[in-house]
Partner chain sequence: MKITVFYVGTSLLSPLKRAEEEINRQSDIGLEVSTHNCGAALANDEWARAEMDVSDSHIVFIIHVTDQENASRISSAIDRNRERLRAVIAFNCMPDLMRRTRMGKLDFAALMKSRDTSEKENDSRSIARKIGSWMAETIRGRREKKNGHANPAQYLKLISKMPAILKFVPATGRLGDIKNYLFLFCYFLQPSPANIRSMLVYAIKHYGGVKARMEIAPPEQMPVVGIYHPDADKIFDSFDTYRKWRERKLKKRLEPATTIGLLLMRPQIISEARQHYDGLIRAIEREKLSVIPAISTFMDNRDACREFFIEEGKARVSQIVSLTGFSFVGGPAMNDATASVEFFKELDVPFRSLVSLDVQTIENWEQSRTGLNAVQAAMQVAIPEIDGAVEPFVFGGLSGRGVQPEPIEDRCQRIARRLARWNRLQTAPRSAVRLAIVMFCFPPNKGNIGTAADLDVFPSLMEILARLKSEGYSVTVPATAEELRKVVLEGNSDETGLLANVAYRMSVDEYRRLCPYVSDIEREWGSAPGVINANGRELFMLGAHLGNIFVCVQPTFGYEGDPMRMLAAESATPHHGFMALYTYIEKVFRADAVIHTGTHGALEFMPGKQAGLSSSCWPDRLMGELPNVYLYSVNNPSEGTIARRRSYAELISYLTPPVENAGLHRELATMKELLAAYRRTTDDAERDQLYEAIEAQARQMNLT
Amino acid sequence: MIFHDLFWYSEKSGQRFGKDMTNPSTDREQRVLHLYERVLEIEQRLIPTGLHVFGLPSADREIRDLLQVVASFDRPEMGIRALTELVAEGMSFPSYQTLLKESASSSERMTEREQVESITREAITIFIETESQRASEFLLNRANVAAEQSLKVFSMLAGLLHQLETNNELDSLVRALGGRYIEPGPGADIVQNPSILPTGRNTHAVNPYAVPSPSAVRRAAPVAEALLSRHLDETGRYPESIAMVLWGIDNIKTEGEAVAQALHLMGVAPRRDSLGRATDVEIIPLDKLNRPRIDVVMTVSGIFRDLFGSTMALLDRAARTVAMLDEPADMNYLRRHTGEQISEGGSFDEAAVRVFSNAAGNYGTNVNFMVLESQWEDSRELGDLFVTRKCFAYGRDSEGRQFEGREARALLERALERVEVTYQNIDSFEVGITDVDHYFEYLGGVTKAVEKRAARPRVYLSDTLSPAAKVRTLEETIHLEARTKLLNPRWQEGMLKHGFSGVAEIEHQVTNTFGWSATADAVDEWVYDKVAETFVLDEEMLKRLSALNPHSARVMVGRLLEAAGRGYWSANGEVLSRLQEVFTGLEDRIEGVSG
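Could you show the structure of that chain by itself, in the form predicted on its own?
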């Protein structure tokens, strides 16, 4: 297996890992396990291997990988257990979730995990190439998985396979152009909600009064606790205040998972009326919560504000309810901070405001535009712009009077002064934090705003798109995306086959990566080194990029020069000279200047 090959290599390399040489093999094994865990994370990450072509179904390899991930999740609403859990149980191993948690520190667990994943992968391949019955028989013989259980999984996968191999987008477009009815369907990530298939339907949102859904609440609690545990492990204490980014589309896709996380961090749960609407909150007792209540500052997108007015009211009610609880200050940080602000001369209504967004009718932070157009001198300007755009408070006062879009810059700044962590969810394997500029616009913007008013906060993102749901630092997430996409030859070739548009996508990745330097200084220099080496210093690759899309090639080279000029990348003189030469050559080519 790969793990044993990797361990053998480390033995033969003669490297000495760790300080304790009295038992070097044990320490070395732990380090190799950790390294291998990182390799697996990169290998198993789902990534798009090209742009979506309207009207074309997915490729066979993409379908296999996708079905394997879909089959690795429990679907309690369908009475289906994860195939990986069934295999682990059938082989008398610990649960698959346990294997995922312990494989980085135990060679035995890593070996068991590999067996489970290998058998699951082979079963999916048999299913695709033959039929459900053959795949079920394989699992029964190989891993003692009851046919009754596996056939439920394969029945679901059979429907997905048929839908993935067909595509209704062109037919639906023709129907739409003719003014005819288009069947509706939910919008979400296929891993989280396979019912989004088939494609080509008229995407609808969710009932805002049902947000967060019971399933979102169930999924949110362990992720919120994992976020707090990560901070506790790294600092030795819980964060008193977290600034959280909430987007409308994300919460449509997950039925409000991020909303449920915010509520859980504050130590409350939604209370539902007889129609299932989340109309109020109920307090989770401290002895059950077993930790302090966190002060959560919520910066909300304009789309979220427009679509989820009732949810914003719920979040505001949660914050005010927690702030009024008669609890020790060291177990209720929201109450502590509200009290401190009142003692400074503020009112309770002002001190308890925690939901902020744009002014009515306005959208976005414009931080992305300032970065993309290089219209900033000091990065603190980006944080100030974020506050200017997002300093409008939403909620109700103590008398029940509603205030929507009231400018409250001083209140937002006061709340951000206490923030120790900034945080956001990643909701889709198709769109990561370097695929679009909105991630650095929001999470990067609020991080820079906090940094100016207090200190640079810890920045985390949660990723629940695989069975091993993880909370990563911003730096770890950028590393993962750089290795799996931008610096991955398979991703590069997948984009280049789309010609002009593909090169533009590569440039967007570089630019959005730079956006994280501008807003959070979170990009290691090796990333820029590798980008320059891969796309500019490689003459063959540069020729391809320049021939397909010289405009995007020039922007990409210019962005590398900007990274160096602003101090985010210490490139050597030779590299900078070559970049400047290439940039000038591309400019001349675009403007029609002959050599």
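Mind sharing the form predicted in complex with its partner chain? What's above is the form predicted on its own.
Just this one chain is shown here; partners and other molecules are left out.
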């Protein structure tokens, strides 16, 4: 039984047991540690517990968790080290990053990690309840952290606290309406970049020529390698071709980390001209790369296309350069694939196109509209729609002529046929993959498009906004999101505080989860069981939702029925008929309301 479970587990999560299989007790230790790590991952994940009201400071917000996470990042630009790293160092443990990476496989590391976290947490609590000095003394005594170091962190946290207690948004609005100057400011998650505060500023993007920045290049390589080694672990080989979704949002916040990942997968790095602009690529030699160059098909959002025109050119140039390298085909998949396509009768310019986006002046895949409005019959239509919207090629041909959105459906289809992995970089916990409809329209859309032409690819997401970046499968990510948000009373109650809008948020979360069924069939049935149980079969909850916002409650129940009707959820008959009954009841109620 246990063995069966272990096999099942090892297949599903990709952990390899190999030689340990002969030693059940070690396996058991590993399994327990693995589960323990999973539970901590859930417990420690940051989630929003409400909505913002414009102009109001969040005085009563529970601040400790946020401060703890903010204090867990090195901030070299401010000369500040992570509190967790300082504690780990003071305790003579390996670095906190190492502890995070190794705690799932070593009990000792797990114990050390928990110790570091608990000391840090206590220090933050002392800081909030008393003041910096006391917290710093505590750290000195408890973990041998130099006061000079910890005080820098607390001074940053004090600044953050102060800024959260005030709010300039209404003042700024009034100033804007009076035609005054509105100060610009960066945009990011608060954890990533506390200098987004104060809000009430005119958010700006970045200079595209600075992308990817040297630090983005540094951070990207290990993530790209982690993605490949995860695939290697699960399948025993490198993916020949990866379809990567590129967005503006993470590339602005990280100055191009995802761009740098794409370049690294192809085995190149940006080369800067004498003005520091990234306009060309440098080849990483194969003996240094130690693996084949991966073929990367870039499906780019209309927003990225607009904000990163010069980066589009850089990515196109990278693909063309790599495709032309005189290297063995089994070490350069891009070259192999373009070669194949040319032998089928294509030109080099056709075969080497890798940067695709919407037609100029258009945005989005419409896959989200199709799903939200239930306007599809066969899920393959969703993949086709993705291709229809995204098959416009961008770049420069061998004659040096720009093409800005040339329709190239056949070329995108040909490129997708070879794709084994679809992937997107995520650097935010504030915007999760079931919070908005854009993740499933893009990553789900491209996955469905590949599935129709080849087989269902493996789908991965990185989670780079963390002291130790992780690569997860789509399924793991969805289930983590469901457990921490939709199925978590803390999240539910946070939303319900906002009444009408809160119910709409719950409904969106259900609908966006459903979007992952429609596009990637990536939602386990138990999620739907639990959603139905929590929000519909629970009479008390149903009453609250229906009273606060019957319109959204109706859409949510309808979505569950749709999941069952389309075969993503085999709900039992009783549950279904109850859902049906509730749905009809809500419709009547709304009809009644609107006469």
